[in-house]
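Listed next as structure tokens is one chain, alone, in the form predicted on its own.
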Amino acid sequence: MKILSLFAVVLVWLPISTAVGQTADISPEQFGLEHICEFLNLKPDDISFRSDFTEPDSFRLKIVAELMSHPLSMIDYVSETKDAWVPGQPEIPSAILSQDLIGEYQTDRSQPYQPNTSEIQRKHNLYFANLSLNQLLSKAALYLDVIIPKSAEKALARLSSEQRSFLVNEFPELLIIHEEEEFFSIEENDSLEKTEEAYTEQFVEFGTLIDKDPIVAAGIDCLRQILLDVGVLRDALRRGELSKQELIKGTSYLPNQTTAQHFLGLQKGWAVGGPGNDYYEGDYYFILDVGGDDVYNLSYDPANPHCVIIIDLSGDDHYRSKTNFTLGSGCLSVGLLLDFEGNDRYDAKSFGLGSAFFGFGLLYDARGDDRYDGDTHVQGAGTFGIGLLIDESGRDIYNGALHCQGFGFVEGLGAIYEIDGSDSYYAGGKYKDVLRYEDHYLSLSQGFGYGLRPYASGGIGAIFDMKGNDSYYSDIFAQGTSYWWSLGIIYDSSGNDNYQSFQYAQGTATHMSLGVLIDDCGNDVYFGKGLMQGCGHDYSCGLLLDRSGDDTYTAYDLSQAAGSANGAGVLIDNEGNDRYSVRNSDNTHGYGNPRRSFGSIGLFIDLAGSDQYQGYGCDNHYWKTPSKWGGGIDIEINPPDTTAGENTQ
């Protein structure tokens, strides 16, 4: 970060008198930051953090140390990975992101257990008389009971039996938070700190020898080698080619002394369903439903993993569990639930709704208006993996209590594509924060980053929503927000949308990390107390970017554009007649604070409209606020024709 000298920062009011012209080759964020930094006397490169701010861990991811070193490059990173989604194909998103767990200091990439000839051709007793059905039902024969466990033994084979029970039983401890702590004695609550500490501190000494890669692998190739046998059933019951009970049809002759339970896909675990409404209770490995409104009641035991594919065709379906891991969740392995059709409701409890725990987990649902409740590391969390729920249809609702909707934790990506539809995001309302406050919850939710400070790097929490009128509703840290070496990010394409948190919300970051809320056009409503909107704290940058429509924007203090502890924080909006609030103006509109002898930066820019401003800010003025490097600017980069419809005769 640039060292500038101490002078004293005074208020500066300069009516602009004449239009700004933007350079055609570079976009109008990028223009609005080359021209606050002029202004201001810095350059956007003086946005800057080094590695060796903090001692380095081995958990950190390339990509976070990257954007860490030139964070106003999370614009154009974020924008190519809500690229990465294609329709109808999960793979695709799977395939790339899995590109960015690649750590800071890691050179290759661990591959998915290859299987020998004869694995690949051993022989399975046939039941079902349709020849796609049963490669389906080999393919995943293959993965099940051959590559995706000798993937998951070669990425846990340098662990004791003890180290891997300590994954099981006291790791997911560091994720979960028990509602009678809310009711602890001062005593209490710091011995279950320390426990907690001890617990972080018995993994990190043993962490940097599990190799996730050749799950998330195998699991991305299962996805991919599932999803092409099963489009050819979908494709063959569209064109009318055979019915869903012909699909379905098995032979009329059993040998003597043979039951069902010899055949590829009526072994123990597995389930082929038919039209009808069907009800499946237990722990499964593989189901197969081609239709009917089904209710699956599912259980798992982290104690002995395995792989859990579930395909449904159609229906209103119920998923249940009774049970943590179930419901496209990859504890220790790999989970895939994949629906194609229907108005579905998902009911889990931890770690499920597309939940990576040292694994892969999907939860791909193609069509229809659903509901996702969950409580903790649910709706796209990853650990050590990828955790991705991906909706491409229809008016939805999410539900979360804690560390959910695009969540990322060490060595974790978690994120939630979302396509088409006006949905809803509710994360919160369980788990209070009794450090702090008396009547508000933590979220850790809706694309938020989130590492064990100071032993362990966290990795990258995100919500992509092309779609919609959208409404966000959390209460601590949410929104594109992250806490310790990690990045945080919801980026919503079109649709008027509301963001509604209280504090660490909305495009802001804390302790060393990145965090960034891009909204591309409608007419949007951000909300919260402090901490927000373009937000960075203790050597962390926070961005919140609005291109375009009539935003209104309300905080109480240290937001919209506020660097704090050697943070940056920048709020840029690029259209429309925007209304901006706040309660204290000492520390907003383009605030940073003096810290640690060279201070923080602020930078708020807005680039066209008429816009109203409680607080620092001015309609149509540049100004600085009386702190470290901060300042605003509102001017018009392409202004409106005023001669239009003019008589020129």
Given for the second form:
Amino acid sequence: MKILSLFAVVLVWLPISTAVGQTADISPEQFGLEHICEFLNLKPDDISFRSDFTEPDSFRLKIVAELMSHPLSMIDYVSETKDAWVPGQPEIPSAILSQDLIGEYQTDRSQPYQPNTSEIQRKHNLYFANLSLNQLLSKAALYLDVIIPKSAEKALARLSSEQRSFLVNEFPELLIIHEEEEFFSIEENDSLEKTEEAYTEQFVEFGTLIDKDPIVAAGIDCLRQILLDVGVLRDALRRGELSKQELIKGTSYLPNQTTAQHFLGLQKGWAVGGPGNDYYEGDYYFILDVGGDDVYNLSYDPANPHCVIIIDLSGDDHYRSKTNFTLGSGCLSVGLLLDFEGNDRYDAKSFGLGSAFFGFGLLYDARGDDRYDGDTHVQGAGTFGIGLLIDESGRDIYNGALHCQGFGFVEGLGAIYEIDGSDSYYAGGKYKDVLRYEDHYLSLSQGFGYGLRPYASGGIGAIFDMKGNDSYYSDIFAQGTSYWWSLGIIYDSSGNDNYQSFQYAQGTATHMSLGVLIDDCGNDVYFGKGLMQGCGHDYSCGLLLDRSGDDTYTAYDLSQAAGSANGAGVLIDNEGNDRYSVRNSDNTHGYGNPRRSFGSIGLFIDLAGSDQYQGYGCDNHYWKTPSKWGGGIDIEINPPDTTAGENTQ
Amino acid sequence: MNWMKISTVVKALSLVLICSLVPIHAESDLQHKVDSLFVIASSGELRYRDMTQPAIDSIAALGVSAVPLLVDKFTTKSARERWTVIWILRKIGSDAVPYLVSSLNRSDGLVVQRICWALGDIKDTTAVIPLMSVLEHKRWQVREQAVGALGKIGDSRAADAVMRVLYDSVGQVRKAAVVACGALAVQESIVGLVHTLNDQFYGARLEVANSLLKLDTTMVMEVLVDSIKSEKQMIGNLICQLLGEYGTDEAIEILLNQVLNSPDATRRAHAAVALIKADPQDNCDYRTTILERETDRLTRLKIESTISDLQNESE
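Alt. form predicted together with its partner chain, vs. the form predicted on its own above:
The complete assembly is shown below, putting the previous chain first.
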């Protein structure tokens, strides 16, 4: 009888679920996309780009190639990737992200160097008394002295010494801009362009010989192993089983005629600091500091690449760079900076603060209100490797000039995971965009993917910010944007956020690339001039998805769902009472322009709320713009519930 | 005596050498001149903007002699430089065509596709036959540019060749053929064009309407009437849009039939929107009929939006 009743319930439920299935089975944005496509005689799959518009290169990432074929899958990709973060375990997102660095035609991944028994069982003279500390130091020594250098050697094994030297001396010039370039004559500029082109051509000749996988994998393994031992030490300290002083206590007796450098933890370039305020200066390999407000004044010589591990357990610390390639910087190697407590200040030059330059670079800050300053290729920036900055709490400030804050260059992935706190991100203000403006600066940051057009496909740049009222400020090229076979991402989960930029920003993609900005919650403000807020230019797809909140969108032109030169621009707002304002209604709100004798695609989708428009769009309306091809829908995805009114009556 | 002989020989040799160097020197002079001007012509920087057009004009003024040097620059990886070459060749015009045509057999497909592009922009009919000869080029970009150029030149000799390209394996090439069929007014292409309304590539699919509107209405209508029954939803929906553009009695009758009888809400919406646009003043009172019968919430909103847009336009 029970079974029969259940069957009857199922029968009754079936037609109901089918009736509402229109929206219940798929996400609102998916429904919106399918619905607008039907209206415009398009199919969601029409947003797809061939891989052979230009000559394919060997640096293209598989995930970028796949997403170029199905750009709307960026939404699912972002959802999966933001979930990679696990509290207190930076090795997990590192490992997950490393999977996305597989090349388009790569079938297997190289492993790090596997040490032999004698290397593993290498004996050390022990100075410190604490067993756990010695275990940590032994493990660090194994990675610093054996696994990472040999993995780096494996990564670069097929390169000549000239080619290795090119990576250190010439290649950085493809990422760096010099302020004086702003004042170059037309001939000097041409010469500079030709030089950079020559460097690029020189690099692509041998760049495919580099295998970043062993070094990245070795770095992640090292991180995993080190964190286990650091965890044991921190637990012991937290439980009061030993004091910081006891932890770093040395043996009371040293044999005659022995220098301290023969002991584990006291080697050259190694330091173990106590609970007081310590000062470290120079080119270090390993630092463990158990407490105090410390000052680090560090340097690094890229001509002599090596792994750097810095672990600071507590205190308000000040990390400073004397040279480039410091502070969580993996330059032809691995750089780990793990800070577990305190309000810290990080002052880097270039290539630092979670920067990978042919390697793996991680800056992990577990607590505190922190400030990150740097110039170029900083704060989650990856070139041939993974550059990661993970900040798990506090109200943080990020300040950089160029190629920073989630920047992915060739075969690279750069990302920031910002887990808590109201944060502010600023990128730009130093290197003028002389091509386009006399008074605007390049940012190329904040979830920006970048490639060497048309020589080498780019990487993945991303910011994942989980909480807080965040502010993003930039100028040209930023905020979930990309250039040349690359992917730029901003995902902001909650809070009332403010996105400000001037051009090429907020879910915009240019020249065969993909840009996406997804904001889940909060009343957000998006402001900028042009090529913004869901804009795809030249066989590219730019997408802005705001899932809820009362949002304000302001732009001048070629924005808010604009496709240009056969690109696709998509703006989706699922919920909330929003306001859309544009200056030029002729190329916004679902616009596409023709190039190569056919149109682009602009899809504007608002699925709920009472919305205000200044421009072509309109509340509760379907429209096709007089363009090739685009339009918009402003509908109530769920019909208004009238039952309450009926019951009252 | 010997010295006299030697001196004469040396003088004679020097003369020969000088004579042979004159064209080389002139050639390298020209190369140098074009290169120097090209740096300026292709400069993208804002502050040098005023200098680019004069530089383009100066190279174009060199005429035919500059063409081989410009074609060599088609190998560039820079989009800005590529555009600059096109602009200059366009300015040189028909004089550039013989050399461009002779370069269509180059082995570098990238250069060939860019030459096709330039020939289309110059619009000289002497390029038609040579362009037809590369319509089966193995590189799809060459086929796309060649068929596009034939459409731009507008010479009916290319009609048959262009029509065949409607069935190319690459969407971008089919799109170019669709556009060219319209530009060349190839009446024989109507069936092929209607078939392309279901093309997998949206560029080809959505360009069909523009091309069909350039062809004989009676002949097109004949095919549309038949094809609206197609099982392919996209074909029917796009035909509704086209019928609205034609707005003939026959077209309106078909649309009304779709509005009243189609079980598919999307089809009803496409037909209703087309019908309302075909009768913007609502002389036949279709709007009331349609809205009275339509029950689907979102379909009604589409119809109401169209009505409201038309009212706003007329105000």
